[in-house]
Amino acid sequence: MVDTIYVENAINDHTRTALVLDRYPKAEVVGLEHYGEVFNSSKQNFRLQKHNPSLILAAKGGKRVMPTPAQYETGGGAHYYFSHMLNCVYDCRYCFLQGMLRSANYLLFVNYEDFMQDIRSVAEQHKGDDKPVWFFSGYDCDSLAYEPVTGFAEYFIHQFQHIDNAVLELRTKSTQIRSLLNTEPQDNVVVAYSLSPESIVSAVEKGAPPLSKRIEALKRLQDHGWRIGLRFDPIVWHADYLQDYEEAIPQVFESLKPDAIDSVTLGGFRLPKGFYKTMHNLHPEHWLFNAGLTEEEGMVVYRQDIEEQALKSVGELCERYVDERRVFAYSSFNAKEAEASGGM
């Protein structure tokens, strides 16, 4: 439940603002000139706010569509990401947002039309490419978890119908799939689930659906005709991690149609050094921040031997079910730049 909603004055009359406010008739509504007055304030405690976050409605200015690092590959051409929302309803301990942001409040940008204008412009720049241009959502939030409030997927899926050289990937852990099941599947939309063994879900993915529920959602989406992707990212290492993945991966693939899985991606734990320090200070005793880590070019990652073995072992488990050409591993050591994990 949201008790307080902050609204930028410039979007008071936006249709999407009214739709969101209608969902929270008892919430206190506070006007402000710019979302940064609340969201970027230095006097905030991320952990305390996470227990009862407020909602901030704003318009996103500046650059709305960003290129992804070169190593992120899913079989498409050029890759970009965009964020209609900052922060997530879940509380995954490895999520980079708690290291990057001062605020745990939900920041929703309601100007979807401006995002789409930028997406169309980027897609137009890649008209002559051999492969479609790929747009990721769900980097700074979960694409579907807040769908009943935001209507994000419903709007953007419809808009992507009209861009013939683009693919939209919705990254999620959520079971909020009703709008997708009520929509005709599109060839240029992939619903990609972040997956972890149940022991990891229980230990470090607070509030997120259990693995069994995510598998059930994937099956329903696949049966309905949606393209689906599987994202074992981050692979969370611990002494018995391989046993966990040996149990989880058959659970996932044997519940689905492996030949119809769009792609599988694998990645290790990775955080910019500054984010890691902030997160370690929040949870100094947590094993996640004290197990097998090293610093590599400003990033905190698993030691190279640990990451290479994890990617190799989990990759081989996945390749029992899908062709190796559909399995993509993101190495922190083979690429020149690495990104924070948890959002994508």
The other form holds:
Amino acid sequence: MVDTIYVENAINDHTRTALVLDRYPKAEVVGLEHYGEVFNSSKQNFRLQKHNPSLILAAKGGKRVMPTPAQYETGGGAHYYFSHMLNCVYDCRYCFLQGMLRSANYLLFVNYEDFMQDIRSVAEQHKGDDKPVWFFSGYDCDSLAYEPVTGFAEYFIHQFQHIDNAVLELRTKSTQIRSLLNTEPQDNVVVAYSLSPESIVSAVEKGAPPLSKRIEALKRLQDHGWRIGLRFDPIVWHADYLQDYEEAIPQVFESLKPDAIDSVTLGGFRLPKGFYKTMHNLHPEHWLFNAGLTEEEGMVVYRQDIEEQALKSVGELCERYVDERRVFAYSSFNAKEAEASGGM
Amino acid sequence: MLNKSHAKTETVQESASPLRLNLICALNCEAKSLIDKLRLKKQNQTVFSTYVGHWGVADQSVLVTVLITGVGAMSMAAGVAWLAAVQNEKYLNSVWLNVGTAGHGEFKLGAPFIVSMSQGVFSSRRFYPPQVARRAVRLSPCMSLNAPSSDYPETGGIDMEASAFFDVACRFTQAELVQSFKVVSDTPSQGIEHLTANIIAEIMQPHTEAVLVFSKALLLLAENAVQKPNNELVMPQIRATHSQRQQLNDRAKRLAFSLPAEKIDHLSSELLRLSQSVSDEKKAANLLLNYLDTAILNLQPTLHDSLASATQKHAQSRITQHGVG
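Can I get the form predicted together with its partner chain as well, since the one above is the form predicted alone?
Every chain and every other molecule in the complex is listed next, the one we just looked at coming first.
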């Protein structure tokens, strides 16, 4: 339960600010000029703030829609991402946000209208492309986990109805799918779930729904008619990881209609060196940061033999159910432009 | 809720305690009830007045220091910097709590609050202390002025030290552990004219317990602020290049945090044995590096089995809870 909410003075009268504040009648509200005064201040401890994060309501200025690294392909055309929120209600030990951000407070940008204006403008630039332009949400937060408070999916899905050359991908681990089940499915929206075997969920994805619940949510979404995607990213290597994935993957695919799965992506645990150092300082005792890792062109990644084996074996397990053309593996050793593991 | 304080005293500089609580007040009368409650002992021959003692919190002995800085930003800044210097250790998880009185334009006389935003007249910088510790009192912004004033803001507090306190104390610990607890001593209807040392002590006294409860919440957070190695991995004296030494230290640090204490002892002995077994001194560093790399690789857990056993334990505990087992 959030007990402190910071609100930028400029958005005091924004309708969405009032809606969010209504959800937390007992929280104390602190006014501020710019979110950076709280979110980016020095000497903050991410690990401590995870005990009781505050919520910051702000307006996002500057660049709101960014191109994704070239390798992040899921079969679409040009790829972009945008973040209506920074930080996540879950506490996944591998999440790069711990290394990238100074604060664990939830930063919610309420000016959805400005995001949409930028998205429309980017889509317009790709009007003549062969393939639709792809917009990812969920790199810097979970797209659905905070849905009852943010109403994010409800708003953006509706807005995407009117952009015929764009696809919205919502990346999530959450089972907050009520708004999606209450909406007519749209062809240009993909709900992509980050999945891990139950043992990994329990060991390193603190607060996130168990695999069985995510599969259940995927099934309900697919039955309702939504396009779905599966993300085994990061694959978390451990002594008996193969055994875990051998159990989890049939469990996932046999609960769904594999032919109707949009795409499957795989990636190893990988981080820019600077993020890794910060995260290792926060959790020096954690095995995730201490075993099987190496440095490769400014990134900390699994050793090449480990990553290759993981991508190959998990990829093959997936290809038993879906065509290999719909399985995309992100290798840290082939990509010219390697990036951090996805937040979700 | 809180254990009785111990009579045992200690000097400001020395501490065997892993947790420190620094309570910083401008005036002695603001600190009096805390000094009495915690039975702190005055330290002799220090630049600033200090009172020191131990406080038992959740099976831990916390070293408490009350520092009296004097009134105003300069005194506060000097006092905090002095205390940090004499404590003379990298206490990255020390709790620094400013306790004192403030005027307020909205709250009633005697009302406590925790500072949500602090700004001084000398700087445009604003401090928003991260609100992570659980609190039972309200938040309020507070402006720090350079002289007493009867010009109250409509909705905030005024004091003369909080901004300087945040500016300096945040340099010595985590921002979440630096907070300010104020009690309203004057308002637009009851100005500063009525304030004497006795009256201030009376205003502060009813909030002693609340200050300690908040301190305890901060100390519980502080326990999680810095991870400590489980044991020291002793590296044998060998010939090694600077780069090899760095690599060996990096591996040693990882293992010291990850392995249980007894395994670290065993590893230290193994490293010593290995280093003594090498006839060519130049090869020792690489041999130890390989050995440590293997040890690190072996840190990866077998999650499959541990999950199965956790599930089984959970199921058993449920059965026991229901009185079946």
